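Let's start with one chain on its own, the form predicted alone, as structure tokens.
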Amino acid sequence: MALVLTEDQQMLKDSVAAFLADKAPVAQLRALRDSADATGFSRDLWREMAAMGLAGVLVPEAEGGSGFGYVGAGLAQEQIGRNLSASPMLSTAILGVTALLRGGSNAQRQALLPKIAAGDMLLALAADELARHNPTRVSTLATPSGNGFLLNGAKAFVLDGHVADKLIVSARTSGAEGAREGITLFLVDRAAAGVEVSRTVMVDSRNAAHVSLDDVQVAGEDVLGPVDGGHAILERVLDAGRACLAAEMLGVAAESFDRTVEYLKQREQFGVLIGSFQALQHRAAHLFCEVELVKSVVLRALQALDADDPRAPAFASLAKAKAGEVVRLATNEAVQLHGGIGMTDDFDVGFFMKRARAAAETFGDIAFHGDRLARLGGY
């Protein structure tokens, strides 16, 4: 499969780049942080993004979306990374929609997908319970009750959970904690009795939430996919999130590199441009090559998801691990090569470093995906 964009994909990338640079640059994230905005993103911006087709980028056209696939979603995420644009794109348009596409019934899809594509509904994935990503460590319990279940437990680091209309909750219906078997996914109203959500502002000024579930009643029609068979769906959802997060980290790394090179061309020291120093040229050249490698592996992972390639999990983990490594390098180099001003809050480069750290940890860090790749390879 050629690692190049089609004409339509390139047009999408260009249009999203222009839109976000104008409507949601880094300055908007700074303003949201400084004002302690209760939502953490602009709902007006999200409605505009929905009008562009981004909220429904994965939603089939028959259900109100643009059906542009994971490559399209990744291209949007890359530009979000370049601009540090705050939006529920990842939580709703990628994770939420993938869960519905992979495990949703016809009734669930018809009820929710058109609303998501229109920008009228927000979803959030509530899967992790520990400080580090481990989707099989599920202690939240779902016990039979009437024609449904009672949910009891807690979830951590739920992206955009404080504003989501519905939560996609993983709970254990059978099996031992840590087992893949016995996990079931549920659609839960955030406003349901027994659901308590507290917002957590992350280091990168983005949103996460802690969700507590105390005897939350859900009906049988709220089950997403088969009972006890949620792990396979959850892994598909997480792989979509991992690949698209890798695309966002690509954007963060590429923008950090571009801004650093521009600074090297302007900053003078001892009467000469610092970009003429061979040591700095070597560092910039190394970083350029690393960013180009990430471009290739991210595009391959997104293409694999679109093709439903059985190797997609391995490509997603490879992309997430490599992007996490390179975005750390890129943001470290950006701060160091900008010198003293790179350490100040008034300068935007620090925002890129903070986003790089949070994104690299979300849905598994380098060590997690190195281990997963080994296991997928039979080791």
Given for the second form:
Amino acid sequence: MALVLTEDQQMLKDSVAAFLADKAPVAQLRALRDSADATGFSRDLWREMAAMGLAGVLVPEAEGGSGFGYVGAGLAQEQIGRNLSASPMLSTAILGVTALLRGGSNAQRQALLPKIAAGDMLLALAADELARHNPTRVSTLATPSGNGFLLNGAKAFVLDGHVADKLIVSARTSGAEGAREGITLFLVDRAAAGVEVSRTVMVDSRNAAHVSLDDVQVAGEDVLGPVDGGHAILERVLDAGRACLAAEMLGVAAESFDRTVEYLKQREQFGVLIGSFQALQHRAAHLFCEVELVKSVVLRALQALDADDPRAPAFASLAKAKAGEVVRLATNEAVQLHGGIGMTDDFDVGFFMKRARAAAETFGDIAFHGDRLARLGGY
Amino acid sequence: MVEGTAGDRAEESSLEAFRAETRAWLEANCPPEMRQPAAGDDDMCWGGRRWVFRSEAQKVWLERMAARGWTVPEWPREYGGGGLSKAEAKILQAEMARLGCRSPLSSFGIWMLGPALLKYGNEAQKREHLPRIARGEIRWCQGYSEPGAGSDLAGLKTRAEDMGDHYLVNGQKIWTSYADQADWIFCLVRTDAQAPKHLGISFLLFDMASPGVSTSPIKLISGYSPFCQTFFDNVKVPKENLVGTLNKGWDIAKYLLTHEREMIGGMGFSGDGREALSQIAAREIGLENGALADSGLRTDIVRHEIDAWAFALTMERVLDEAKAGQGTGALSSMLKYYGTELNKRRNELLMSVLGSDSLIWEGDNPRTGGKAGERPKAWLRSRANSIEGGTSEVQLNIIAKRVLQLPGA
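Having seen the form predicted alone, I'd like the form predicted together with the partner chain now, please.
Time for the whole complex; same chain goes first.
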């Protein structure tokens, strides 16, 4: 498949770009942070995003969505990265919907997908238990109880966990901690008895929560996918998240880079524009090349997900690793090349660096994905 | 998915017919010895008046491909080319790769001068030079750099004086690849010493057998001598050998450098069949529990593979964008900079993977019983990648100035 956007995709990109720059710029995230907003994003904004087809971007048209696929989702994520727009796009529209598409029964799909696409239902993925991403290190236990299971354990870094209507929880129905086999996914009401969610205030001012599960009863029909066979679904959900996070990081990197180049053309020192200094020009030119590489890996990873390409896991890891590396460089260079003003809270570049750090960490950094790529490559 | 039009489908089926014919022809005509990669520059066919074919197969392969115009598949037929469309040329390339066919002819005439002549040459020049390049009859070299004009190429001093019925060329070039084996040279010369430096340069072609031309090879750190110093002492050049407009040679030089940069930058990254570094490492070092048995090196290798893969996809994207008319342009400097730096990294890592075996310069390797490889020489050769065709620093200057439009670069 050619590494270019189709006309429809280009139109989607342009309309999301204009919409988010207007409705959810960095100033909105700043206001949410400063007012310690209880939700962490604007529910009005999410309703408008749903009306644009973004909440249902991955939901097929027949099930109430807009069916733009992963390339469409990634284009939206890129603009979210450029504007640092706070929304449940990743947790609900990408992770939640992918879980339902890959593992959901017809009943689960019919019950949830139209509501999600309409913006009336939020989901959150509760997978990690440790500080470093590791989706097989699951010690949360699911023991048979009645026609269903009892869940006990705790989940860390659950994105949008405190506002989600339903949690997608990975728990062990068999196997040892660390094994791929024996992991099962469950749809759990956040309001169910025994679920305790505490929001954590994060460096990037975005939402995450700690979730503890204490004898939480779930029914048999709330199992998502096969019992003991949840890992394969979880990997596909995570790969969708990784590719879309890479797209968001592309937006963060590109925006930080653009703002920095603009600053080099305005700031004067020693009686000249600092952009005339070769030391700074070479750093900017190198960064330009790195951002170009990220554009290529992100688009290919998204296309591979849409095409159900068997190499999709490798492309997702490639995109997540490379985007994570480059967004760190881009945001650190942005702060350094802006100098003292880059260190001030009044100035926006710090927000980009904070988001870059969190996004690079989410669902595996370059060390995690480098290792995964090597294993996929047989070394 | 958009449904193809009837026209698309007709084109599709004619391309499939072309693929079938090409496959059959290659199978019937490519000698078995030519169905494996050349073992270095020395094993390639460079052509020229003094060329001695390394084998009968090399000769036959060149003659058969040249007869079809397939040494230069996309050049027009009237100049010795194959007249293929881009899509057909891509099929030919894919079918050659499928069978393992090596290129029948390596030539600066094909890679560099030809594209410049097609764009800037007059009809007589095209008819005289292009078919001879296509058939491998004339071997060309490039007279660009001078001892005092490296990165500052436009500061060149070799001068061509107008003597009425001819130019008189005097000066010295350096880093002239294979000048000692070349038949003709395409050369940048100063034709107006008073004008600003970019505006007084012209593009001349002349025979290396002309009286007053001499060459002297330069021995490099790799032990090889692919480059020469080239001296011009009162060389008479006919006036019809000026390409393009007098004093506008810099435009041609820039156009040609763009080609050269894309070629150097793309070396080894667009599916040329080079074995992946990780596979070489797995074979040489071995695995433990499915992971390379050297965890530190494994990390370095996978970081390189990530960048190499991302770069290969970027080459693909740049081509796809150009085809779709969405090109961002001015990317040849990016490809040259990033591609050559990557190739240098790959060579460093290959040395590490092979350890002390990689250091053996000549003779046998008593540890393995094998021969010393080309490895240390290839590693040293690769150091030049970020210097030749414009240094990495010059490429970054170009990106800063033309793409980012930073001030005063």
